[in-house]
Amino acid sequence: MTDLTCTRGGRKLFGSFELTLDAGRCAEIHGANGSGKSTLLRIAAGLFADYSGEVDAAPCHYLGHRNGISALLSPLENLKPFERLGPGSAQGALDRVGLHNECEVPSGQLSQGQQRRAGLARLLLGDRPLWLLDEPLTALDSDGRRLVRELVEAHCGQGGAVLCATHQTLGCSACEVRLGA
């Protein structure tokens, strides 16, 4: 990201923002509510176009505030279409995030933490070098937070990169970027 400037609702969120995220690295974006953390991730994902500057982002997985799963479908049914993105199976991803016993339950009947885990499982399907995570620790218990840290560390250890907007530190070796300071 080079010379990135974004204004929303007549208020400048950030100006002349610069960030280079190398392979194998994780960066945590911190800032107050409304400082532009989610907007920055959406720009990197190509989901928000009202900005100036340059963005050169690798193919990515984006996990936003919402988990991107249908409440009517089971976690397995939600993930099946993503199997075609590359290596990995939906069942294997659900096992990895601790949902092996809930893979056939309609997602709307799962707790918020279990729904978050189902969203996280999508990261394990398809080979995307960049993960864009918006508040990935939301609704997770201590085991779930540890899981996120393990997933991020494994992804970075395999040469991937992670850009994470968060109010809670992930607990892994990450550089910190502060918006609105």
Partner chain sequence: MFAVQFRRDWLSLMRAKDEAINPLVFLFLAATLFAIAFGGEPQRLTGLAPAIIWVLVLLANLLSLEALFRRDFEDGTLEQLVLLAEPPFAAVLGKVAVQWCLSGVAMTVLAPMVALLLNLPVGVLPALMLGLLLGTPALSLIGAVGAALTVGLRGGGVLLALLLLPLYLPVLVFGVSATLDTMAGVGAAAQFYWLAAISAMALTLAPFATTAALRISVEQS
Given for the second form:
Amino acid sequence: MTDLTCTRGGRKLFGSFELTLDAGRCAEIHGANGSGKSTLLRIAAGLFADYSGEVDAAPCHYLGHRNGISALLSPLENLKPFERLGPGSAQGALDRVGLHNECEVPSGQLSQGQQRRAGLARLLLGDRPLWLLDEPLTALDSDGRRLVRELVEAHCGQGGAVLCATHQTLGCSACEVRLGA
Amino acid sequence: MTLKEFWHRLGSPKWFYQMSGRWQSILAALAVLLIVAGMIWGLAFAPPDYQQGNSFRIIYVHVPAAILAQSVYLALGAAGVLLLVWRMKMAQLVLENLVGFGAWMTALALFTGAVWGKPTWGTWWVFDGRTTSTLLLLFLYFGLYALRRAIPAREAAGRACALLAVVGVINIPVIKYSVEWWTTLHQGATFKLTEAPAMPASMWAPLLVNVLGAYCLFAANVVAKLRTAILRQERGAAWVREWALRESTR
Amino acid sequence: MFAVQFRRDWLSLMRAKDEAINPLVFLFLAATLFAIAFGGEPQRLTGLAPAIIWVLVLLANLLSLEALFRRDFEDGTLEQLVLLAEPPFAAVLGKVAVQWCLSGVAMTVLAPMVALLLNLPVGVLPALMLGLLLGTPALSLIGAVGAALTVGLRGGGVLLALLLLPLYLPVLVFGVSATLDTMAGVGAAAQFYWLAAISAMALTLAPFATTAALRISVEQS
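Could the form predicted together with the partner chain be given as well, to go with the form predicted alone?
Next comes the full complex, this chain leading.
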């Protein structure tokens, strides 16, 4: 990203923002509420187009505020369509995030944290080098927070990159980016 | 300047603003000249119709309004393509500012049509092919307006309206054809609107002047609205500040 | 992608059946209201029945279209669809196909019963059903564009009707005219060809427009 400027609703969120994220690195974006963390991630994902500047992002997985998990379908049914993205099975991914026993239950009956885990499981499907995580720790227990850290570390270890907006720190070695100083 | 350069510059609000000041005055002057001349010629000097007498003279308002109503929608569709494909900044301003003008022209065409219909056919409204498709055109304009008002983010609203305008333009021929099919097959004997057999030149020449005048009025209106919109949109830019300083000290 | 999305949406539909059935109930209810409002003179309804049925089908379709993308928009599935589905228009087509099964196909199957409520002669039923079968794909496909444009908006329902009804007009005209001509004993082949042509055109263009519209809507959330 070079010289990225974005105004939203007539208010300048950030100007001349620069960020280069190398393979194997994790960057945490910190900043107050409304400082443009989410918008930055959405721009990187290609979900927000009203900006000026250059963005060159690798194929990515995006986990936003909303999990992208349909309440009517079980986690397994939710993830099955994404198996075609590449290696990894939906069942394996759900086992990894600790939803082994819940993978056949309609997601609407799961707790918020369990739904968040199902959203995290999607990251494991398909070989996407860049992960864009928006507050991945919300609703997760201490076990879940450790899980996020492990997933991020494993992904970076395999040469992937992670860009993560968060208020808490993930706890893994990450460079820190501050927005809206 | 090559055509390609011209094209690129047309997309830039700054260049457009600097160039359009003169266009605006020329177009406005032309519009006033043509419309005044056309109206006087049409209302005072053109011969009365042998069937309709003087009531036919409303065509000097009705026909330009109806032609503009359709042209503006086509222009919206074209601006929509420019915005969706090339992301041209000016196209968004065109889209935002033309909807109202087009809707008013459509309403004017419908109103003058009704006023003309009363003495000629004895009824305000007939579901004839043309009246019906003009009415639908008005609804299409309403749809564009409502969609733009409903979307809070300006950029997204522009693109949503662009898409809707393009879909509308693709649909218009089908709508028109279906309406004509309907009215000719199931309406029995209705009146054909303006298809008067070969109007004499003394009648259609002032009409032509009026239509040209209306186009000039339309163009002047667009340019004026675009200039205002550009200043509002680019109010943070350096060249607008300089302009404002220059204007205020003058 | 089409098949995957179709299966997924079909499954969701089966788990929220009541929601899906409501537009069909509306169709019956509104037809009943017409029949009652015309009171003791059912023969007066006969000539109007095709028009009433088609208009009600249009409205019922709008009701079911409103929900087409809403749930997916709210839980974030739509973002993932825009990002990950390749090609997205195949996925969109899958969603629309499910919606059509529930609206177009279901209404075609139910049309004879609605027609009997409105005193339409039995001999006209095949023409009515054929017209619905050929015309409703266009309603669902064009409707999907509108639904995609209005999905995140407040008051989306009325807006959807405002955007779509003018575009639905050709289908209404040819559908009603096909039924009326059959009733009058005149052939209606031309209208059926027109309905098929409109649906075919919608099938080729609408999925792309819908995909573009979904992108615009997703960007605003």
